[in-house]
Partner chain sequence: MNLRRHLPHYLMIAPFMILFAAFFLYPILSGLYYSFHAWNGVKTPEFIGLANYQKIATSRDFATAMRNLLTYVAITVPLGILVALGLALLVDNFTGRWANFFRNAYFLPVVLPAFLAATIWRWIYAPNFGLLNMMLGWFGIPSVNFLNDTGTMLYALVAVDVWVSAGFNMVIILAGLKNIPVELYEAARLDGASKRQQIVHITIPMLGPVLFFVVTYGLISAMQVFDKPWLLTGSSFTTYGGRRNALLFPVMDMMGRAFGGVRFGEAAAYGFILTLSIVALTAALFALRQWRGWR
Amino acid sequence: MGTLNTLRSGVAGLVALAALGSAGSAAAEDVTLQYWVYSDFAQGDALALQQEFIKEFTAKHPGVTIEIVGKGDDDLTAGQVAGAASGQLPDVFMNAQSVGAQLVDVGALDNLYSKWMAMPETFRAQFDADALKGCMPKPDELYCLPYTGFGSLLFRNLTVLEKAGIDAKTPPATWDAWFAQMKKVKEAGMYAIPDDTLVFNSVAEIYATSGGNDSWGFDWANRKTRIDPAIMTKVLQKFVDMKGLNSSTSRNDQATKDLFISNQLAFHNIGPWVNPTYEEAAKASGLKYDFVLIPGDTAGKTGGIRSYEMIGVAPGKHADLAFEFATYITEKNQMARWAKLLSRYNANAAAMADPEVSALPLIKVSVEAAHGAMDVAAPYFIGSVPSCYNSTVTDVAAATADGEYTPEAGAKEMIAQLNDCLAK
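The structure of the preceding chain alone is requested, in the form predicted in complex with the partner chain.
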């Protein structure tokens, strides 16, 4: 019996040694993670900082290499969908929360909930609660870590306002005050605002001056729009009123930026990403501008939209390591360095509250804007928004501004078409 026990112990010991050996070789195995980022994060200073993050992470993880690849918005989505189909997904990647449902649908996103819950409470508490909620369609599902984001702002050309006889010291507090300024700008021979019927996000921005999250987005359970006809009627009336005042260029066109820089456009309502261009123009050509909150219908209410970008992790054998990397780059210290470098808002509330970060003027306004703004297309991760949805909103808004519908008829038609689009 004793001999048998000795033999058993010996075998167990050998098995344990073998297991340790194989574990050791697994740990030493070289791993390469594919990391896809937005193309503007893969160049210049932003790339240098990303590479610094990678260097810091890999220094603590011998044998791990991280390949960073920059891609345009559409390429990210198309690549992730195609990657899911072919089993060649990048391990960790950025994208907008608004395409999250598509990515979940094709199996490109790992459910991170258990890994997330295993993280210390101090880590979890860092993130903006709304941004985090956006990643969680159900209490036990978490498909992303909130990353960057934006709240849209009103960029004002102070030279144009001065020429139009407007006192720019106090920003307009309400829509009426803002609209009165727009009319003055036009009377002075300049453009007030870009054509906000051309881009879905612009329409949403103006909607947010009258409405908010409670009457926007999707009722996925009944596959209906949550847009309120009375609010949309009010919004469409605004587009009719602004028709003769706008530059007929979209907020995203280079032509709009050119008009602003050359003192022909008073207001540019857009995200903070245009600031580097305007900052450069201020240095090069003396552009005088500032950025304020988009005024809503009543004092204290702000318009504008917010949206978040996310970090996703692909399911697969490197998912744990990829998640670890994702938590490293979204952690407060990294996000604070990121915010300081780019002066860009992100979803790490602790980083935003860092005194050095919150003192930055663009960050300060962005944080306020994001908190008062309306989500672009929430709730995310529930269902894929059909492309007919966005085009219906812009088409009917443009048609109403062109006089094809009265605002009331336009709102009714838009809602009918949106419900029809969602029902299919």
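Residue numbers count along the first chain shown, from 1. These numbers were taken from a predicted model, which means no experiment stands behind them. For the two forms, the rigid core is made up of the largest set of C-alpha atoms that agree within 1.5 Å on superposition. What changes on going to the form predicted on its own:
- A hinge is where C-alphas change from fitting one rigid part better to fitting the other better; between these two forms, that place among Y147, L259, P272, A373 is Y147.
- Interdomain rotation between these two forms (smaller rigid part relative to larger, C-alpha based, rounded to whole degrees) is 11°.
Given the form predicted in complex with the partner chain above, produce the structure of the same protein in the form predicted on its own.
Just the single chain follows, nothing else.
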């Protein structure tokens, strides 16, 4: 086996050298790479750092220009799917692992396995093992490099909690304790939480307070949902209980952030990307807030979801150069710089272990959150999730909260519809 691995490594190394030679030739021809990212990567400090990465890379690749383009979540996926059909794909791009199978199906992602294996072991060993596993549906198929990621957090408005008579020094350890605080906030005339039935990820976050990976996601072999009816019944009861306490806005709405900043909303369960906004509000208007783990049903269990954002490379004549750029920006040094600037968790485990990174308060909580959270839509890269799946989850959750179903009937109806959806 050792001989085989050595031989394979040697062949892969020759492939890599050939690829890099090809990249150099491409660079001499004045190549422009299109690099698509999430919109929050293309603004403010995040954009400035991305442009710094690009400048460093292109300085070593004369003739290469990289154009960074920011897009919203849905536009990013739609553009990549449409690009695959029209032959106008971006050369290198971000997205969530949860849409990876869809992008493979339409031909948007190159199989990077041979290029990956040609990289030094010191590079390959940097990445979070679970995040890397998510990119590999089969042992010889790798469709992405792990990039950024998140574990969802509970942002708390400390002024609202104080007005509601809540001692915020000790975060709620269980769902019951958290729900009791929500009721106090509402009794004091403020909103407790966004409406978590409006977005699939927030339904998943609340499901994770009772369930976990063993009862979530997809049974692709039988094309059925893995949702447990008893757990979903309990979760739908939570949405019924929270109905009169929420702000009627989704966790992703600007209105939700405005309510939080203006001291009208106590809790915002979401990823760490809202922190720059709240940090700025703290400086500008004195917002008092913190971020803690989302409590689960029992002490020690946490809710919330985790997900990894990947970077993929489109097949085509620029694939080698695009892969080289992808390896540059996901390498430890760049990911550590990213984490230090934005306090954002990412999938480079070596960067996360950097003492200067791991000491950052938001990173510290994010790492803990990611370890205890539920995967948002695993397993990845196995099958394309039909659009009816996510909409069914939110539709039935909202209908149950509105009283159209009892929680038990809602869970039964949701699972039946999800199985029909996956069977199509």
